[in-house]
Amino acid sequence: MREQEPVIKVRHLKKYFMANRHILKPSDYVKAVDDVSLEIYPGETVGLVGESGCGKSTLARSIIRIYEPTAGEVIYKGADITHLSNAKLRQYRNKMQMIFQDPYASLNPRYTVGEIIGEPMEIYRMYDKAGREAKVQELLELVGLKPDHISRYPHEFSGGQRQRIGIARTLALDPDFIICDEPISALDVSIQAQIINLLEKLQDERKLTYLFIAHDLTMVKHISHKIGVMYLGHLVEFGDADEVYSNPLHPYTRALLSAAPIADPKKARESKRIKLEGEVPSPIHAPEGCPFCTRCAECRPECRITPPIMANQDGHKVACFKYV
């Protein structure tokens, strides 16, 4: 795999948002995403992980623009997409696609399922207008709805069958690219299997590459090939999943891996919660040195005073001086 071209490449990427209007200072912006830089490489699950508010989302929205990156370079391809207009970023959009979050809010309720899985086929001209309704037929039998369906409206399907519908419309371009943006998370605990399954039969069969964002540690796992842990905006862990969960270098790493609940009670029982001190700082007002200096328990000296690059242990990175 590694002989191959990254599918997409991040350098150094970040995103700040601005917090106040009137005076424009450093202090006064959000810095979302600060120096992100991985790769994700044909056919394989990034799974992304970290607290409500690490910047996940916002990483993957600026990786496909729909935000504008703050700085850094976003390669598709070996392409530099970060700063193409928008007429020129046209000819990539069909090939980078997402599944958002919420299957209740990101459809259109005026629109049926036809409708709004044709309608990306539209906005590119692709096939005619029975073409398309072929399409969607299709569409829809390949993620496990009936052909019949085409006509009804979202608020007539369960969030499951929802998602699916959402799925579908993610495929109707032939992406190569998805970005899923926790897409299990809205739904009932026995439905986000079948929607995991699914993802992995769809992977499988059109040779899919996905970045995937989720809480659910155990659910990244399962997925995932490689595993980004991200903290107050900043990648901090990145490796195989298998490594980063059965050896995690980074405290946060370590402390966010305890707190995931266990299903055999013998391990649970045995197992040692690392309980974090303090409050995650203001994403306005960062620590200087690094970002979880403030809750760390083998915070250094230096660590206070600069960010410490992203070490390589053998293909396992992480962002700490103790392994600089």
Given for the second form:
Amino acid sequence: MREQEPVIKVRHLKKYFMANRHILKPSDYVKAVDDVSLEIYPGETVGLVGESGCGKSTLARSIIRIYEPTAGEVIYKGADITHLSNAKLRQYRNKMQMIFQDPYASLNPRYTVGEIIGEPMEIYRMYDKAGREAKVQELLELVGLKPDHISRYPHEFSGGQRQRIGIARTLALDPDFIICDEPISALDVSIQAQIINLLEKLQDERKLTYLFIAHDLTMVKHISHKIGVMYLGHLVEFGDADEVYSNPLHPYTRALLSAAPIADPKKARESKRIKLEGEVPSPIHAPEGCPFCTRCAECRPECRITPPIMANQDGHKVACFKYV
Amino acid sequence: MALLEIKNLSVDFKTRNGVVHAVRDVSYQIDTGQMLGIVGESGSGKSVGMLALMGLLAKNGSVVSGQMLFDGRDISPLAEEFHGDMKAYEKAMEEIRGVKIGMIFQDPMTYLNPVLKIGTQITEGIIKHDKCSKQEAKTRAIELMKQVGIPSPEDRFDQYPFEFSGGMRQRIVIAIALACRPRLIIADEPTTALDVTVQAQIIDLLKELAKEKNMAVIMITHDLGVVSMMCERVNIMYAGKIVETGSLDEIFYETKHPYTKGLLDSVGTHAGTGRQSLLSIPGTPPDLLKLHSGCAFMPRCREAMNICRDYQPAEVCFGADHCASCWHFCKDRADEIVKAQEG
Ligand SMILES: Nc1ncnc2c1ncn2[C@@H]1O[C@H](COP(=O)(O)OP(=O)(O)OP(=O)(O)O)[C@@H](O)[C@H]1O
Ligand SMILES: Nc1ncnc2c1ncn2[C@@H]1O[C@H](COP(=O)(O)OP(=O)(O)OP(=O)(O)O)[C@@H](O)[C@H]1O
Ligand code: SF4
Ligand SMILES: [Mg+2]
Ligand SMILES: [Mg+2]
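What about the form predicted together with its partner chain, after the form predicted on its own?
All chains and molecules follow, beginning with the one already shown.
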């Protein structure tokens, strides 16, 4: 895989939000994403995990330019798209799509399923009317819905079915890179596996590349080839999924994995949780040094001075002074 | 005697499209210090069952049958004690709700008053029920805040909810629920909005209280991981019924009901890494207004038989407390069961 060109290459990406628009002090920024670099290769799924508010959604949205990055670069198949105007970005937008957490909120209740799925093709003036209809039928079948669903409205469907509609719409423009931002958290446990299976099937059939965000570490492990762990706007660990899960290096990754509930009583009894002391610092007043130093049991004096740089051990990357 | 015993509870809602049987003939019990998990899909009646117990059903809902014995006393609105006098029932519930039975809800913000100081919200219940002075209540509140893991509670006492993070707010709600030293805590998905690290802290706290204060806990959740971490017993619900009940290990390792099996398969515990597809339960959750007369799980069940469509399976027990309702375990009594349902 290595010789291939990455679909997405992110370099030193930053996204800061103004914390309070009334107080224009230069220090009052929410550093939602702070100097993140990563690469995503064709046909691969990168799972992104980390505490609520650590910047996962912001990173994803900055990559596909829903948010304007504050600094850094986003390179899509060799083309720098960081500073493209909206007009120029258009030719890339259809290739990069997003599946949202709440399938209900993201579907227009007044449109039929056919209109919802066909709309993006209309906007991009793809195919003629008959061609679009054929494509909608094909997509419905692909995501496991029935042909006669085409004339129904979103409220007539269950959560899992609505997520399928959302996925069909996402696929209408033949994207090659899809961001899945918590696509299963709003669904019932019994339905989550259906959607994960569908995403995997589509990936195999269409060589799709995913950035997959979720809180359920078991599901992330299942679907991902690589895992990125974020903490307070920083990417603190990145590597092959199996490697990160079996041999986590960063103290935060270790604590996170150890706290994940295991749906197996015997294993749950045996597991030893690493307890984190203290609260998460606010991204407005992030620590000077390593972002994790306020809660890290292994924090050393140098950790409090500058942030550690990413060390690379055979493709398993970690930002922690223990490994410098 | 069990601390809480629910016997044949049924709850209905009147809606424009017909009557929804949200809880259907549910029975179970919980002892002091015990931790019971209630698991099931969205809409299976987990919350409605608890709201019925607390007397907090929406106006269109009502308990249509059953007993709810708390410490031996029937606190159902249908109980003989109240003779159908809803004022008397409401008065009795006020002395139980939040005092003997504490509640923790999913979203702490719907429970906390945004314009009241945290300290005031914790002491309110203490002053009312312990009839103590403000100062005594404050001492107790600070002690509670310490217990639920709020750092420097003295400083935090005068702060407002917006100054707390999500995890800390949930801990405040827990402190309020604990304020009157309840014998039973009902936690309805208390950790879904929280990070796994904070979730684990809260689970530890509940376990500790169960052990040290002999408090019983009913944990409603869809997360089988949470159940594995804390519960001793588990009820699995589907479409308003308990379809399987057992000890934690029985549910996980001697699984009987096809729905329970499906749930365990879909969480991917049994799948390793790699890309073999997850086993999932096909189909969609049931529409309670359109249930057929048989087993509600039938349309999605891999093991369904002809009889499942038209007749309800009976409950069969395998050990002292491990029971499931599925035709696979009561086939031999089919004639008798069918007759009872036709009669
Ligand atoms: N539009 C915005 N304006 C201001 N601040 C924002 C905005 N979007 C996100 N933030 C802040 O940026 C930080 C990162 O948020 P983000 O939504 O990316 O987190 P997340 O990792 O996706 O969390 P979750 O798991 O809860 O979805 C948070 O502190 C958040 O409050
Ligand atoms: N006020 C109401 N009017 C009509 N139906 C209601 C009302 N409240 C609840 N129901 C119905 O009762 C059933 C059980 O709902 P309940 O809230 O107990 O589900 P639950 O198991 O707690 O689900 P969740 O996991 O989504 O919280 C659902 O089908 C719901 O639609
Ligand atoms: S009774 Fe029949 S349909 Fe219901 S769970 Fe058992 S086998 Fe499946
Ligand atoms: Mg997010
Ligand atoms: Mg509920």
